[in-house]
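One chain follows as structure tokens, the form predicted alone.
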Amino acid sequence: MQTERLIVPKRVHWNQTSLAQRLIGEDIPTVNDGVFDNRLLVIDDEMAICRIVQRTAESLGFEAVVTDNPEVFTRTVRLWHPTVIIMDLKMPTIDGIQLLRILAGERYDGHVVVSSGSDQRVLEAAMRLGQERGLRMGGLLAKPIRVDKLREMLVSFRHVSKDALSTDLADAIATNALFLEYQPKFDCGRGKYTGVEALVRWRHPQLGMIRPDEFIVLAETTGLISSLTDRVVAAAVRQAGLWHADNMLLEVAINISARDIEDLSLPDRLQQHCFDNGVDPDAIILELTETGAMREAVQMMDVLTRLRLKGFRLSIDDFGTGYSSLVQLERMPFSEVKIDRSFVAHMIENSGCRVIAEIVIDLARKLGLKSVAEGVENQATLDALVKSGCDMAQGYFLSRPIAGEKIAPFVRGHLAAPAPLDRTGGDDNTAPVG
């Protein structure tokens, strides 16, 4: 047995008498008290990838063992419970499929990344079999291995504490201290771009960047919903005015959640935000998830209707994901339909996730609304929407999201463009919401 096959971290606990007959004499640390949130656990055959990633993640706050030997790295997911695994799909003595099998076998349900120098198809392939098997998948890391993609991966899945940061949450939206990006939107029948979705961040000062999905969930369970909202729209539209202003007549998207629609007073509240910056309600798109839009609720038709009256647009986002009704989807005073980015995503692969975005584009046609794609990563994706007819495109191929001083320059170095030429992400200059 190699001296290396077992690496800890010098801070975690330990019980070496109850594990070391068990343990194939391997010291494996055990989880004292619920203290260790963020565990990782890796597996590679390659020992200095191993010390790459144990020392990127320990300094993200995570205790990390790494392991080539598959009966630790087995036992250690029995009795470590590691939130987070990233294995090495080609292994010595055993291959990640097999990996894959056992942590199902074992009920895991932590995060899984695949690493691997293989194919991208055979890594894609490997994804889907450990959803198949109930796993939650949490990404790719192809090899060799980038750091800055390590480090957004595992800050993406690390756990911090709910009751510190909401209150740290609640002092940024007091203080301004979060900020959009907006990702720019291509118009696929005029081969231009013409339309922006904001997009709210938060830097923690200690904790770096916290997914939207994180502290907007947050937001909604602790009642901070309503002044997040205000916040991101007064910004958005804010910057809305100066592009105008500009003469660059931009349509703003901005995401409202299920919450922000119980209140009654909230359309009042979006129209004196576009009358002190002088933009139309007309140029401000409001993204509604499908799962919020659907609730059957007297209120919530009251409060969308009021919203279109105001002239404001609204779009119902991750279609296909739900389990809503058609006739619903007509009830709803609706003007756009976002087609959610995992049928655009594969369409090109999958004849299934193609079917259901050609059905989507059609429906949104039918009835009188704009089709919108997110998701959109290849040209080939671009030009099967637009031959399918769909209206508008965004994606990481089109564009990342950048800061919003950055989209005027943007726009007009791509008036002439069918396709895109800059498909580089964003940087961190970037103002704060408020």
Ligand code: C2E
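Positions refer to the first chain, counted from 1. We call the rigid core the largest set of C-alpha positions that still match within 1.5 Å between the two forms. On a predicted model such as this, the values are computed, not experimentally measured, just so you know. First, how it differs from the form predicted together with the named molecule.
- Superposition of the core reveals a Cα shift of less than 2 Å for N176 between these two forms.
- Core-superposed comparison between these two forms: the C-alpha position of G110 differs by no less than 2 Å.
- Relative to the superposed core, A234 shifts its CA atom by less than 2 Å between these two forms.
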Contents of the next structure:
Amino acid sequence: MQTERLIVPKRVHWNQTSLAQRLIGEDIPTVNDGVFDNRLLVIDDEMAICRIVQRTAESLGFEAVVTDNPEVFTRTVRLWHPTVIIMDLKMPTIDGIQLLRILAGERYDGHVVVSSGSDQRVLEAAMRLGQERGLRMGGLLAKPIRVDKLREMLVSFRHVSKDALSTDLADAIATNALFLEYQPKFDCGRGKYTGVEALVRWRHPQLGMIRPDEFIVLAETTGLISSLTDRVVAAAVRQAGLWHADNMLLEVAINISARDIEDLSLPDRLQQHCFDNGVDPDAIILELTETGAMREAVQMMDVLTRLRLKGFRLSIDDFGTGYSSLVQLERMPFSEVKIDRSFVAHMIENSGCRVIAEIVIDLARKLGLKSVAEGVENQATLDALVKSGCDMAQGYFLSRPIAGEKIAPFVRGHLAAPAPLDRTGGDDNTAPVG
Ligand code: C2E
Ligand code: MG
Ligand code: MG
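Condition change, the form predicted alone to the form predicted together with the named molecule:
Then the entire complex follows, led off by the chain already shown.
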């Protein structure tokens, strides 16, 4: 580890050789100026851990400096202004409590994470001490470090410039860099998989995977949503056409944003995609989130009714979390209600959630709508839903979202087995959207 060259400008320019490169003597890819402002400093005496943390952080768009040297640590804090620090509590030359004192002396205002193999109470005591010293304590990382926990933590600290990100999103849409995964939907009555939900994915070149929850809102607020939806629909309908041609008549659910419904041309655009791929709109279910579903009632009624006339089915997504009234649910031409996963996931241990799930299933049946439960994470939940008369179930217990080409073997593999078998993790499809 080099300690001597620490002269850096107050602000690091990413297209120049960075401090991180000079400190650890490795090539770190340069990234777009301004897309992010994320610098991680790790101090740990176990280099293997430093490398894992560094690789994980870099895959999420951080620049990372790792060291086991307290002097390098202190100077790096002072000169490089890391936005996040991960510190080992127990090291041969210095301990974490001394480091917290140093950080407080520097008036460090970034996030501080403490990591250690010591017992939880020691970690918690260190956290409290850091807080008492006025530091922004960001959490605990127990060793051995779980990469998923580390990723989750770093993502929550990551700063991303919205402007830069929306430019990148526009590029990703224009160049087909988005892709789809499909989550199988299980027909509880028939005991087999009869449909899928298409879920869009974006792997940003510097920031790694970005969740749709983050970039859909961005697309909605920057006017990109209609081109994104067009890409998604084109890809999902084309995939549906391939499955149908292969004699697998799966229903394909596609998420539509509330903003899409404001566009009167939507029904014709979607119909065109179906024509182009020889797919009957009846096999396509359009999922609209409840909050969006209920705005601009007249215009919505116009677009939704035309979609229904063309044969598309409509689903009200995340039901129970928005602001719809039951009257609107009855008046809008929906075919299906998706019970929000916040109720489904807790319906076994929380009687309130269970009552809500059962009432929605009952309500759907009485209104002549199909009920779909999302977020089914275990057998007990699936059993309870089947018992309540829920029509369809979807969730990690049945299958995570998977690549399009894995759907046929998955569905065919389960045709003989009434109970879901495969609960393996999801993956990253690379089939482009559009
Ligand atoms: P959604 O439509 O309610 O989709 C279900 C979300 O729950 C998906 O998250 C799915 O991966 C996740 N999920 C499924 N089963 C389980 C489970 O058992 N446990 C847990 N914890 N989660 C489960 P994802 O893919 O991150 O999508 C999030 C949201 O982003 C979607 O919620 C949808 O509202 C939106 N979205 C996704 N793709 C698109 C798209 O192509 N267009 C639009 N407009 N929105 C999309
Ligand atoms: Mg959905
Ligand atoms: Mg949902």
